[in-house]
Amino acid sequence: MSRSSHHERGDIGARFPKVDGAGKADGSGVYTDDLAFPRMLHAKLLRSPHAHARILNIDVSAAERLPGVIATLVGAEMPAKYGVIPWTHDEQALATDHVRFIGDEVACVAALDERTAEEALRLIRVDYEPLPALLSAEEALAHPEIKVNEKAKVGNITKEVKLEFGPVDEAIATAAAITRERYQYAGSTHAPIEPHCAVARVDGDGNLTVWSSTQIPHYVHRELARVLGLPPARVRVIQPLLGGAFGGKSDPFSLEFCVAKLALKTGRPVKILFTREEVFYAHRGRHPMAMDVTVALDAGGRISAVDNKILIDGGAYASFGLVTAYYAGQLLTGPYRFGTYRFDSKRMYTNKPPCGPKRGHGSVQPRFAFEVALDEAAEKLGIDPIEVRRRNFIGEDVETVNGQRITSNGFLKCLELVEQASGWKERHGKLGPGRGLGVAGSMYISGTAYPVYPNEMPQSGVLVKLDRSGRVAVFSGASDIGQGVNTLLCQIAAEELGCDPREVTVVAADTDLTPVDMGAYSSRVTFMNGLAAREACEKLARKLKAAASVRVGDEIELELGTVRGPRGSISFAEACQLAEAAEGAPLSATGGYRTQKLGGNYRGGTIGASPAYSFTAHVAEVEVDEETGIWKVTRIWAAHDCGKALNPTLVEGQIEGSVYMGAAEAQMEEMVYGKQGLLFGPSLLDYKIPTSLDTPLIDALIVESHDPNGPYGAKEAGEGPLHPAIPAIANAIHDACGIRLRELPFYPQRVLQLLQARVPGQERRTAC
């Protein structure tokens, strides 16, 4: 017999295709609005028109009277609050006494259908007492005698964090090469595919069931069960197929609470799906920074000092803004060796839809602003862009400046496998007016080393059951967002059991029904629910053997639904078989992956910390018309150590994806309000994001270090990608034509004002 094709066995390493792909190719995948039940209500919020104001009083008699109205909702019904990180509940499902961006949340109607929804918003009568607001991070910093959010201690900020390691002063002062400039890089939002969705229903029992599009299940009925003062025991939280989140559905959200309130007042089911204006204010999108970044190189190139002071806007609420004040600086130290280090980050509340994480959470804006300078920096001394970086490079099995373990790194092959593609050493600073090359790298975790409320239980459970049939069922809390993660479980059961990966079930993120997981977010799940599933899969692939070496002798081999021994073979379901009447009960078999405690002996030192960082290199090649301003990247080389690529095909769509994103954010995104806080353009039609034709060729390198501590020695892939895109885009620009971009996005006015302003000499850079 001929052994199957590695694609055929669907094991790691094999470009085995997407489990759900056809479900969502075809439109039988369901997804949180297809779901319909009978007497199944529709619900619509109703959101400020104000910026910030005082709440004096709700009227929602009129609306209660229109035909068609079921029941309505006003936050005194559901007053306690929340957030995804204990410590900065600030939220409330519907505002009870202040508002503070335009589209907050304010009242709700359940209605027969969502058209009489809506003509009952517009019977509901509330009065506001306007305030001022403050639209940007630097108004919050100027005015703390007016309060945004109440949850801030000292004027409006949310969190500051200041941390230095080493004497970043005496070394700046030694310095041989010094770059001082500041940084702005604009707030952008996720723009998935699928907007918010929740359905909600009661059972005869009294249960609480919440269909939501959200890449939190844990936490979203964690907040549910406390704000609505439920047991635990009693919600039930699902995600069904999700239809993109970028980490803009990582928080618990109004539409989650109001559909189950509303259920549980009604005794109907109640679904509320956002329209994509909607989507803008619920936004957790990429933070506004302002970034006053100094990079000091000494003689020989290496950087011997970092300074970064850094303004983040937040928003009206916290969300994961705590952390984010963290990341902006811990993610900064690698791959490169810093001599010294410091870093002053303040994020800030502001009267504006409050944002959280986006692809890359909290360090793409410091990267990007480093990248730019550290490149500077090095022009000075005359030094090649990438020579620099290798001169830098931190190495394996080190600890960064502010104590972070890196184990595994591949950052040297990154930058070499981008060079060779690109053509680097022929072709940069020698391609001629308005053409050009930049490079940038990048380091990102994989998965935070605590959760995001600590304790002593696994950050993520997997249960595996064999059926006496064969069938594998694989029960796993984590949540698929796209990048394949149920795909991923059937190649490990493949892997480690020999059955078919086809013969595989995966029920996924449901609390009643799966392990805890903490959800879909800092990159977390292929490390950790794939070595929790590798530990489940392994214990019952000794019970197998155990139990088949009785009938084809020891040595076994499992392969693709046979067992092989030295005495012949037995099919899967066989072994299942032998193997559950040994046991005497069905088998089955858990696996967790537990918290590591990593980081700094430091206040702080553990967030940034992760049991494994992924490094990456970009280079880019641009086309500048120097007499309009417009440019366009016109390729990127993008190599990404991901640890081992447990499918390729997977690994470089989440390269692709996050090359896309992060060229889209250096072209053309960005949130843009007005002087009363009015976000301009909530529609796609207003907010620009590439299309096919605005998107570069893209090339997909993957490296393998192997790391030691990942499941089969992988590391994330989903988000250190997107991070040297943007920086490398500004560094080709200024290849091209002798210019700096220090804004965000670049568009072609601020090229062209720069081009504008260039002295006689600077219109070409001179190759090193």
Contents of the next structure:
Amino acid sequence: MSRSSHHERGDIGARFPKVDGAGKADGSGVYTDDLAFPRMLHAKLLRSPHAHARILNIDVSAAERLPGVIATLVGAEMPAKYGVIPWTHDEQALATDHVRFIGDEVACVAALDERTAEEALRLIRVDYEPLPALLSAEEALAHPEIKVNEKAKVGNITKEVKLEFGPVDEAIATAAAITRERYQYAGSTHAPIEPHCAVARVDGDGNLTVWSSTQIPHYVHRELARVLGLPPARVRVIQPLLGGAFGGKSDPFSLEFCVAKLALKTGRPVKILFTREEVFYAHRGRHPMAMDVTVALDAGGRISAVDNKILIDGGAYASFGLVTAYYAGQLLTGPYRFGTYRFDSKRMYTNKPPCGPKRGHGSVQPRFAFEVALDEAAEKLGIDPIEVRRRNFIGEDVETVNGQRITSNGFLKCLELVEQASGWKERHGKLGPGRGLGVAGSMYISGTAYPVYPNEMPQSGVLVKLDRSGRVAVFSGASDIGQGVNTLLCQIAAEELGCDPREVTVVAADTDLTPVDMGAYSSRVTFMNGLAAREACEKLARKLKAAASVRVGDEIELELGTVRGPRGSISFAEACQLAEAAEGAPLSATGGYRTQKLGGNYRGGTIGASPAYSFTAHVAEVEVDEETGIWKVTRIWAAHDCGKALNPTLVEGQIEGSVYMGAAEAQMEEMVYGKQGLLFGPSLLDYKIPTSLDTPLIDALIVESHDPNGPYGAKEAGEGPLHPAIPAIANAIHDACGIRLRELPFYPQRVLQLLQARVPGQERRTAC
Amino acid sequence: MRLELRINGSVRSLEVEPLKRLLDVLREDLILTGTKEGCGEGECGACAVLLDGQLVNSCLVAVCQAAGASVVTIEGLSSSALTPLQRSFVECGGAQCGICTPGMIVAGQCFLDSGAAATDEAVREAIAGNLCRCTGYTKIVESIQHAARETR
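What would the structure be for the form predicted together with its partner chain, rather than the form predicted on its own?
So here's everything in the complex, that chain up top.
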């Protein structure tokens, strides 16, 4: 019996407005750079002008003498190596003896203001011995004698993964149709509108607090303590409002260590705000990949073999690179059934800013290659692109060829929705010259089954406390990076406790106050933090009901601040008071997400294993000017199976943002370097990201498959929907003018070149 | 140098360097931190304010150029309650991470005040100088159109 509207109740499934929305809209919300403390210093980083060099000497004495300079810092003062993955600690906050890319951090100055700190940087003298620089994965492979990073055991290889599932060569030999092509994916970067920022302060008792624009407060906490040699219990990391991340703030960064060390040295608060240029050097963006892909179909159009040899350009440090090398292969094995599968992926160290996890980590590039190759193979057999995807659907409650467990799977529904919404049957292959439709599908993880560092503790924890006033406080370590997890926590409290979601306080991402959550990466937050929150709230609801039953009878209904039973109603606050009296202690409960044992029974089989997978299908519509090669993606229909939309507005927002970011990679984004390893135009003037006018109309279509393991059936929505945008656009351009784009971005000059190379008749597409 | 600025309706007299960026004067001297720094090079629009009613990027304006002028920041758009446009952003999901939101709302308000019809094209044109990396602009356009319907 519902007495209030879904919207009012703000419970699961409601389009409840973001709890931090008002502060974002009126400018009162506090981001890291909005923090200021009395006596606060501003620090700046000196960066390497060489792509590869030995450091012979660093002399900071002249900088120290500049009036207004309070302290300088060099790598020798905190030489310990760190990295987000415990097996690849290969970075230093400031280089001690070896710089590996133009922009690598070498020294730091804290001064009364930014301008003085900047001036002081010019007075630091660094003697370098330049070394030959390796600027591509191919070069890094060809020159094992030049060592970009000593962490590499063999040559310049961060990680190589070779896995084979079934007799691939046999399947290829007997295939009815084969595509065998090379695909090249360009590197791109996150470009969050908020530059990285960190502020540190040390109190009189020696406790260090670091506020940082990070999406992984827990890992920053661990690495700060380790590198600075402080007991972790003396270090506190707080994430204020975060102005965009997309994976670009999921490593510990030099600025966090530098502000902390300088605060310890000077006893004064210290801030570093990266310039836009520095954000480009911090990077950790999409890895460039060269992929030699074979897709084989049998006579029935079923995928009998997929083979992928992948060369990954990793940049100067590992970041999450060990995982990248696995994800590039492991995450391709749905939503279609593969008869056999093999991949060989190699991540190379190169003398460029380090790549890392950009939205859709590791799997966006192979997905592009595969979905384009699949289209091409299907075309050879005369099978419609949507039909071939439908025919190869892997199903629900199945295991993939590489041993990943799939539970719910709404991919067929996704295909059906985009087919209908785009008018595919009437329009594909029939739009006339220069216009076309293309389709693609994908699968993504809802968190990884295993934490980044092995441990038996929960991956996510939530503590919920009830006050006598009826106010609910949710303490959660999870990072709201704009995706809206803090809002979901209020909705979960409202759903379970029947409180007014507007009377919930969320205390989040503060390592002193909140239980640990691993961070906002791998699309794990809603799934894992959501389950932890639900568990805590369920425990409290049981106590509330038991206490309230004395007054209102059994069969209690909790809804929007009222506790109703057969003998009457009391307010939520009254129920809290009754429960507190019955308990004899303040009311609180905790919940945790515990790791499930998942994955294939082979080395690496657990990487890519997720408690649930999301599925997506896109249809893109394009217009191509065949005279100039200039093209435009006018509309993308994106259907995404998120299990259950806990808040449809937020889910749509994730789908729309993903589609935009994928389309951007297809259209214009690329990290371009000169012969010396200098990044061209590290600015938003030169590195173009789409404006409102460059972005297609996006139709976000939600599919709910109700996953048995997710919180209320939910799965991820933040990364999966990016994947199909790029191949759907490439396939649409093929439909429009018969060319196959295999290299990103699809610059008009590339399109024009392919148009000019067409043989007579090729422009006539094969309508199936 | 002593300068007088009309900030959000009240006259402020400030001792500042004449070439200091208006953005820094707002954020540091006046603690109006709702105006954000995204790029510092006039590309992203996170620092957008109204200067005598014109939409400008405050990172490209030296404070001396604003002397005697009227400056309206995000803080000056609303008093105790959110404006219809701000409310629309909250309700329609126009803000995700929120860092572009103040600039986006200043640009959106400037557009609404112009009285132009809020077609999809016109709204997209009006916010073309403000970059958002989260939303794909869909819900931002919806937020502005929703506010246009509410207020006109």
